[in-house]
Amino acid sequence: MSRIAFIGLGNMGAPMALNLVKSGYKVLGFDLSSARSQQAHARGIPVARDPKSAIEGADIVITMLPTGKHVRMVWSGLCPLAEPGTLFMDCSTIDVESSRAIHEIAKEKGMLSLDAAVSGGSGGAQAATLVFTVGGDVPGFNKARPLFERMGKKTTLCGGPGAGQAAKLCNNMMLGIAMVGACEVFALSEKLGLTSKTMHEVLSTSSGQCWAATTYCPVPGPVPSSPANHGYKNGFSAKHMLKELKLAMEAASLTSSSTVLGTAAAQMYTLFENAGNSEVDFSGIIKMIRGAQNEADIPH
């Protein structure tokens, strides 16, 4: 069974690494934050004293880090230290340009490489129900396949280097646009005298149906599991949605692509975050769309 080094033990990395530990893999983790390292160790994840120690003897190295800059730095430092043929797999949410660049770093050192972007949030990481969109070659994908099965429920090989990250950004741009649309529809229907239950029933069975409205419903009541029923907490935060939209807009700029709706959604989530709602679930933007007059009217 593979020996795995897991670099980055935050809200996503720690539960992913723990699921691998529970599946019997030999995992050695590392995080620059001593607090996160201690928390991971307390949960049952062996922790190394430094990245170099973490990758000693590892045949798979997984990174889950904040930005493309961090991933480039870690891969540049660790690839020369690993055994040739080691699989480097990045699960971070980063820009497509950086994602492609790290594949080149790995290739130059004789490593296999994958960008394996994840969707599903911290809840999906804990429940091992993540969705992986993967970029890279078939040998690397086949080597990682058993790990995907332990950490998630669905994995798609989307193409070559950077394709997994590109697919995720496109998907989440669609999600951001759809959520704004769903919130506008519910806000309008309320003013037209329709109940949220009625509108949800119509959207769920008619041509306007979409995941944002029917499964992750932005109003309390119709879908008990949605964050709307829990004060818009413990879901996919507005700051994370804004990060995804900004990365998508960056990709659109680099490829001279027209993204009128994506740009509008990014602008709206910027306003929402600037109003002090970074940690609010992204569906909470319905409060702003309804016309909240001040910050106190927006859920925190």
The other form holds:
Amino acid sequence: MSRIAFIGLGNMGAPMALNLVKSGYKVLGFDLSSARSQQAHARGIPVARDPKSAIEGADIVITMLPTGKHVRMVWSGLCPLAEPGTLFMDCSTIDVESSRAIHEIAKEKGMLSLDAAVSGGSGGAQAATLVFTVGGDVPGFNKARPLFERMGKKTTLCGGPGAGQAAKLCNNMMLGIAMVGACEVFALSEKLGLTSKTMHEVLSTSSGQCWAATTYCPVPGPVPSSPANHGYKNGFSAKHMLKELKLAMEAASLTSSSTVLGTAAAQMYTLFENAGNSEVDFSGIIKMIRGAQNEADIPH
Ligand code: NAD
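Same protein, different state: after the form predicted on its own, show the form predicted together with ligand NAD.
After this comes the whole thing, all chains and molecules, with the earlier chain placed first.
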């Protein structure tokens, strides 16, 4: 059975590592923050004193870090120290350019490599229901396949280096645009005197159908599980959506792609975040779109 080094034991990394421990893998984690390392240790994840010790004897190294800069730094430091043939797999959400660059770093040192971005948030990490979009070669993918099954519910090999990260950013750009669209439609329909129940029913059964409106409905009532019914808490935060949109816009700029709606959505989420809504669920942007309209006046 593989021996796994897990670098980055934050909100996502710790529960992912724990699921591997629970599945019987020998895992040795590391986090720069001693508080995070101690918390992980208390939850049952063995922790190394430094990254070099974490990768000793490991045949798989997983990184779950904040940005491309962090991932490049860690892979540059660890790839020269690992046994050739070790699989390096990055699950962070980072820019496509960095994602491609880390594959090059790994290749130069004779390592297998994957970018394996995740969707599903910390709830999905805990419940092992993450969705992985993966980029890299088939041998690396086959080696990681059992791990995906322990940490998630669905995995797609999207193509070569960086393809997993690219697919995740494109999907989330679609989601950001769709949510802004759904919020504009619900806000308009309220002003036209339609109830949210009626509008939801029409959207769910007509050509305007989309996940943001029908499954993650941004107004309270029609979908009891959506964050709109829970004060726009505990969902996918606006700051995470903005991070995804910014990375997608960076990729668009590098490839001279026209993304008029993606740019508009990024601007709207920037306004929303700057108004103090970083931690609010991203569907809460409907409040900004409505303006200062009183929630109590809205027909449900
Ligand atoms: P986090 O800030 O909770 O955890 C990141 C951890 O990395 C921190 O504990 C930090 O101390 C550690 N770290 C930073 N540099 C390090 C280094 N050089 N060596 C070792 N450890 C280092 O972030 P998170 O919420 O766990 O997210 C991690 C990644 O996953 C991000 O790229 C994020 O965008 C992505 N992501 C997050 C979510 C989510 O809902 N939180 C969902 C999907 C993807």
